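One chain is shown next in structure tokens, namely the form predicted alone.
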Amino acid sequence: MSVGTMGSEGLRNAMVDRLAADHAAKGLTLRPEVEAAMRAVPRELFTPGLPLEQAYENEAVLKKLRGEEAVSSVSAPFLIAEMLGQAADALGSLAGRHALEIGSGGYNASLLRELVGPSGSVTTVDIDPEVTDRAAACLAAAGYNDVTVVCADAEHPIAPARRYDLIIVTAGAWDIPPAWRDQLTDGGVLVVPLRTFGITKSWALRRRGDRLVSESSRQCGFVSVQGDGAQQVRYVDIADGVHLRLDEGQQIDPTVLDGLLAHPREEAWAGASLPPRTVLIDLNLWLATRLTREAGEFVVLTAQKTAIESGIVAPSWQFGTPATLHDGTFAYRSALRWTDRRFDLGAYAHGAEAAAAAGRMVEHMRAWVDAGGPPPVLHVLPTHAPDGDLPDGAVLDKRHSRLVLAFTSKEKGTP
């Protein structure tokens, strides 16, 4: 039977037996509970106005504009399943939970009533009336009337004394508020795209007392967090196609970086062997720690496809690439080169001290992997908490919080 022939039924099984392959490629597991979850709820009741392939696509849907920015979509399945996962994986059971989702859509909500059960709760909220209302409906429409919808800015507190035990964020967050910590239970767990460095990456944080401390991470991208937590970014041009990433208030006189890229190019390499499983956020976020303590600026490099294509720029991901630009010589992590299956790291740098630019940039990738290739915790803490009380790592101040990314090494078990 062709993906044209297939009803619901089949077009949703096959979606998930793509989801689980995928997760057994990336070295992780779909849990039992999330793939039934998954398998019982039907998609594109979530979806109207779509055709119904389109709806089982691994890819977010109904993305609403403005100009031509995402404020808000039908989140992809894959991110949907790794982040529930964290969840599950962290609570160890999400049965009989309470939950509270910021950035609703229904489809997500609707998994999480499957996974808590009937002795638990689910709660959806999203900034835009437009978005809860369709929420609702949809809810509605899939029988799930049990769901508590809510149309607020979770910047605050949704009911002030109410707790969960877990709050899990579908949109790009650049801080954590106060009202996320304090709504959850002590032990409660959030789940929440976090925007660190200019890298997001989904972190499953549980509640410490007055601190929050990671306990899983994954890749992903959502649309950014709307209302009194949102925080532009802002791009810079480098050359035609190629821009930087500025976050965290940075500012970078665009002069300075007239004709770099024309300058001849240099190159270094780690003499790595890695397999494809290696996790190259972690080494983006390893990079970003060490080369912010280091003169200079650190920068995330985008590129568009045409760019790439016609040699202008080698990045290792055309949606974000750590780079560094200062005196005059830019400097950023290549594409990968590969031998047979497994790949060497390298950096590629432009300007008067390219050589030496891209040699220590290709130093901090050896003393990753020398060091296991680690995955980095992440502890969030108060704004008003001294430095004596921070953990040991790279400290990042945001408007509400404290962040500090930490690495411990696999084989030794030393910062």
Ligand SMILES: C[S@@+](CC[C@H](N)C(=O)[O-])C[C@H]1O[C@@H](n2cnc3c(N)ncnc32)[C@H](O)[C@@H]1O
The other form holds:
Amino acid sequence: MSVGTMGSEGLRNAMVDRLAADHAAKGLTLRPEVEAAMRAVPRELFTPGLPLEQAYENEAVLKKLRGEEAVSSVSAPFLIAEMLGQAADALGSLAGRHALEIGSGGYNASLLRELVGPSGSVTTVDIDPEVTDRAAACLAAAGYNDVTVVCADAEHPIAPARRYDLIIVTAGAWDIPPAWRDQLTDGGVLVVPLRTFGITKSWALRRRGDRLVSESSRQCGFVSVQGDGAQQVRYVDIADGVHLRLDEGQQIDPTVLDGLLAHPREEAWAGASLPPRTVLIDLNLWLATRLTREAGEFVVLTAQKTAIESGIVAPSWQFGTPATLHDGTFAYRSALRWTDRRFDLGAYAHGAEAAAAAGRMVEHMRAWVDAGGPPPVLHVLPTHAPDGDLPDGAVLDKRHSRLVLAFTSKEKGTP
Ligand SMILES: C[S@@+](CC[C@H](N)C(=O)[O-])C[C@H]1O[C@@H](n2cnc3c(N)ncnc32)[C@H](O)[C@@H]1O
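Would you mind giving the form predicted together with the named molecule, to go alongside the form predicted alone above?
The complete assembly is shown below, putting the previous chain first.
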């Protein structure tokens, strides 16, 4: 049967088959209960107006733009499946659990409803009344009448006050407001796309008293949190189609930006020989923590396809490459170098200290490979936690929390 002649169920099953294969390719397992929920919920009921085939593509469906920025969407199925998998891995089973979803749309809430079963509950909250109205209508049309839909800024506690076993955030956050921790049961789990060092990952964090500690993380991208927790990301152009992405409050000296990429390029290579599909997202955070400590100015490079094709830059990833800007020298992680189906990791640099900067970046990459590609662990502590209480790692002080990123116990003493 071709896609054009498949009905809802056929398309849905084909989408879930692709998700299972996508998980396997990433070394993950699509949990049976998540798979069953995704085979049960008709996604087209949450994307009204969209052709049936498009409802089953593995992509986010854009619902609302503000200017050029997306502020609301029905999330991509692969991301939803990975985040529900993180939640279920951490909690063992979601059956009978009480879940709060932050950021509504209806689709994820209905999957959660399937997963928590009759003895559990699902509440979904969105800051935008248009979204909650639409989500409530879609949920009712799909027969999920027992999901509680609330319109509020989830930066603050949701009324009526209660605790949840699981809070799953479906908008990109910059910090963890106290309300998210306080509304969790002790031992409960927060799954949240969180930006640290300019890099967003979905973290599954377990509450232990007034702290949260991560149990897994996944690469992801999301529309940003709005309301009182909103943080602006800024883009600064450094050449035609080449930009630096800066977090709010991050300053760089504009006088060093002009003609930065016009300086001759130096390069350095780690001498690694890695197999295809080696997951490198954790390398980026490893570099971020080390380069921040060493070079001070860690930035994220983004580039338009045209700039890459014309050879102005060759970043490791068009949408977010680790980079440093230090004493007028710019260095970034380069695209991979392939030989006989294996690849090496490299760095490119421009400016007075280019050769040294590229060499330093590559040394950190080599250290990550030599350490076996360790994953990061994120600790979230309250702002009042004294320095002496912090675990070893790279510290990021945010408005509501002290975040510490560490890389395995082998690394103790070397944040
Ligand atoms: C990617 S969409 C949610 C997708 C949805 N979970 C689904 O099932 O597909 C992100 C949503 O987060 C909402 N949002 C952003 N900031 C928020 C906040 N502070 N409180 C509650 N909702 C928020 C946006 O209005 C947007 O509708």
